[in-house]
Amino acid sequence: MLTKILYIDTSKYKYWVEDRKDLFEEWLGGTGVAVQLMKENMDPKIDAFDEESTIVFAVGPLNSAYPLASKTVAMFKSPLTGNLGESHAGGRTSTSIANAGYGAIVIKGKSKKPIYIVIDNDKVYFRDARVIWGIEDSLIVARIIAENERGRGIRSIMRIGGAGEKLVRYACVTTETYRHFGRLGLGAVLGSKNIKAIVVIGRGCRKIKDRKSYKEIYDEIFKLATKSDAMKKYHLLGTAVNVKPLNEKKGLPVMNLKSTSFEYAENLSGESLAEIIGRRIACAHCPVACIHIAVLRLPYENEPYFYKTLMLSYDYEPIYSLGTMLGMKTREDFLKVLYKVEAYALDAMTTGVCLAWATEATEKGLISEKETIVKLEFGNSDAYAEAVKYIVHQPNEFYRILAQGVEKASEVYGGKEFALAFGGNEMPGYHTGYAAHIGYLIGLRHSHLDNAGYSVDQKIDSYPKPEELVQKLMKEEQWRQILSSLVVCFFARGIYKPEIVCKALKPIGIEIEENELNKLGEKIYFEKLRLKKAMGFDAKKLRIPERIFETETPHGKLEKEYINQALEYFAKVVENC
């Protein structure tokens, strides 16, 4: 069982290790442990960019041991929402942390100069990063570090780009080449601490208590994974397979949600992008390989017949946010904007929603080309690529405000009724019905992945009472606290059901009953909710974007009263927790 916690104080360039068996025995790992470490190590009222603001990276008991247990939880105070931030990333990070011998890493303080941190099993090194500070392309940063650090094949390189350095409130952290701690601004928090990157080299391996039963349950999980619907669906086309069905059902947000179907959706579909696919890759210990890499050839400005070839990972969310939300008509136009977002290490969803709002605000005369510098028009990929650069460089007051998110921008310039943010976090790519939007509002990350309301919408014929729908969404989110404490990919939720989880834990020395797991999920959920409250969350102040009532969903237009009743019920839950 992974019970050691590595603490890093970047102000003093010191580190130490504590064995917290008590913490892991009670809270399992991942999200469960991260919540407690946030409570122990940070004043919940401080600013996200305060020197004592804390970042926690946490893995779980299944990481580096079982298939699809490939995620790392990052927890921090979000500079975008001013509340709890939580982001999950795949790749090799969880395996590297676990094989280095840690269940969690806690980072606080602020370096006096730009640094990157190297964690090599039980040693931590603080490298001078002044020479790479200012390099805006996160991929170039990773290549430079990779050439200078050992551990190829067993290491993870988490780093920020230009957006994190400039403290864009939705800057992300890229890990390996194609995975991200995407939402809520972790990249900006690292940037505020003058941390350019974190390298984790894991040289150890997991210790198994009962190798015979471990092999048996490993084989069972592997077979379930390779025969699952997730394998068939996500290996072939990835999550981009969702574009065409959502478009046909009229659940696909288009041009700032002015519409939910798009005549050019076929050009942005998984089937279309598969025609230019370069390769598929997988996270560590995952047989699915859902990461799809497209090949984009861009001509050099002054060199005819000479191209640079870019490899870009894509999935449904960036296709929605940088494709259909911005009215892109071709896959190449979408990929050109995605390239800029990836290079600067910005969250794709928030960036796309911000640019879509800015485009409509321009159409309505709330802002002009004086503010935007380039003429923002739906479908104009060149203008959007330039605007992405301006979000990072912030050449004027407008872009300084837009770098703080759509909630802030609409407060300053107007257009709040079509500013698509929920709890301060920009809208995910599903306008499927009541459950999706209520789910975004009440989810503790304000994410579609909190409780999968969009999935409920697509399976339901008629809605129950608002209170019952909230209870259903909360119950799903409570079970997902277990999945994110183990830590497994949510695509594997159909595999890692309570019975399988209990069987998988036993060979590595953890015995727990199914009913205990469910109780623990509920316990973690309310611990996290209490932490959100301590950080200032008030369910009574949740804002519903008016635009969601104006546009058709697969269930017709939504009624405000239903969502209001749901939020009133949830506010009582929050008040009493």
Second form
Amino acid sequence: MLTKILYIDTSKYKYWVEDRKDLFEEWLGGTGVAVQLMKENMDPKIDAFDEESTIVFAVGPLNSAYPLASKTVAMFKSPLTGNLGESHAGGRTSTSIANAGYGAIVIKGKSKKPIYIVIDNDKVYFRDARVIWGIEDSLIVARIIAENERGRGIRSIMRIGGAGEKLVRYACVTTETYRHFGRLGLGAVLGSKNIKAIVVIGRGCRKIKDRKSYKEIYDEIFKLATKSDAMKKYHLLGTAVNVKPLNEKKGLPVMNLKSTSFEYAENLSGESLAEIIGRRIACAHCPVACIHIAVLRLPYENEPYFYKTLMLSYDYEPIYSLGTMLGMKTREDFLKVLYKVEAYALDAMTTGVCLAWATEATEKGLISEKETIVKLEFGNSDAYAEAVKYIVHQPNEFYRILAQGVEKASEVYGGKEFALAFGGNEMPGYHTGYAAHIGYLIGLRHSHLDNAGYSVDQKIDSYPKPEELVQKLMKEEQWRQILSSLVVCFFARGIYKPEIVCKALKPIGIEIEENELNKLGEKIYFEKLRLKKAMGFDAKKLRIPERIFETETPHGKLEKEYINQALEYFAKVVENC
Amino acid sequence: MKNKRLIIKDIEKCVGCGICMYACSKRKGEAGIDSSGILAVSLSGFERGATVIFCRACLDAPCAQVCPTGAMRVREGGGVIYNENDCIGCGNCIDACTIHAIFRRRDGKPAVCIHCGYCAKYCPHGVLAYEEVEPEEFRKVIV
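Form predicted in complex with its partner chain, following the form predicted on its own:
All chains and molecules follow, beginning with the one already shown.
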């Protein structure tokens, strides 16, 4: 078992390792352990940018042992919501951490000067980052670090771009060019600590006693991943396959959710983007290679026959947030804005929702070019690309506020009714019905991935009582605490069902029954909810943006009363936990 | 004379998943990559793609020539035979390989591909194969 925890104190440039078998035996790893480490290491009330603010990276028992177990959980105080931040990333993060021999890494303190941290198996090095501080393109940062450091192929380079340095509260952390700790502002927390990047170099293994059963279950999982239909969606068009059906069913948020169908949806569809796929890439130890990379070929402005070729990874979520939400008419328009968002290392979803709000606020006369500097209008990609730069550089009061998210911006400038944030986190790309929206509100990360309400909406014809729907969503979220404690990719949830999970854990020395696993999921869920409460979460204060009642969903228009009843029920759950 | 060796079928198809690395160590009873004799890397960043690095099965292997104990010996038909028990972990072989295809395990000893072909069975995208080939034929890389 991976039971060692690496602590790094960036105030004193010290590190130490503790063996915490107790924690891993009780809580598996990933989310389960991260919640406990947050409780142990941080006052829940302090500010996200406080020196004592703590970041936890945690992996679990299945990382580096089985295919599709390729995620790392990051936990922190979110500067965007002021509450619990949790974000998961793929790439090589989880395998590098596990192969280096750690179950978790805890980062505390604040460096006096810019640094990047190199974790090289047993050792930790604090490198001077003064020269690379200020390089805004996260890709360039990584190229420089990659040339400086050893560990090609066995390392992960997690870094921030300009957005993290400038403390944009939805700055992300990018790893292996195309994967992100995307949501809730981890990039800004690193920026506040003067940490430009964290490199993890891991070469190692865990010895398996029962080789035969390990090989058998490994091969079963590998076969399911490569031969069955379980991963087909991700293996083929990827999540971008959602664009067309959501548009047809009227579940696709368009132009700040003024509408749910879009005449240019075809241009932004998975099918359309597939025409310009340049290559496919995989996270470590995953045969699916779901990372779809599009080629954007742009001519030089002033010279004929010269082109720059940009390789950009896309998924449904950025297509929604920077595509349909901003009224982009072509895939090239969408990719041009995505390029800026990726370079500065911003969360694509929040950035898109912020810009969509600002565009509608402009239309309604709440703000003008005096605030936005460029004229924001749906479909104008050049203006949006400029605005992304302003969010990072914050040349005026408006952009300083927009860099804090749409909740804050609408408090200052008005337009709350169309400011699409839930629990302070900007909306994901599904206006599919009650389950999606209730899911965003009650999910402990306010993420569509917490409980997959969007999927419930697409499967049911009529809704049960609000309380029953809340219970259903909570149950799903509780199981997902197990997935994120193992830590497997949520895309592989169709493979990692309780039976397979129990079988996979056995050869690596963990004996657990299916019912115990389910109970543990529930236990982790409530631990996380209690931590969220300690950080100030109050379910009674959740705001529902009026806009979601005005725009058609696949289930027609939504009634406020139903969601209110669901929230009342959930508030009781929170109160009693 | 033809011998069975691990070969590259089409390097441009590599997605960098590294399943080959995990297969290699799994064969030795490890969950991880410590003993893996193959490495999946990006080409100075994943936007430029990925590739795998492993022993080219030299007929006149520099790594074997610099081994002071005879732990690394030339294998007939190309490549090496590695006897761990004779190895003092000096790392000469690692330094001698021009394409850096010998890796250092956590204990300091080398990890090298012995062309058993086990990883090829797991390659999801047809990059690797295990086939009978003439020594000079498969070393051309473009096949």
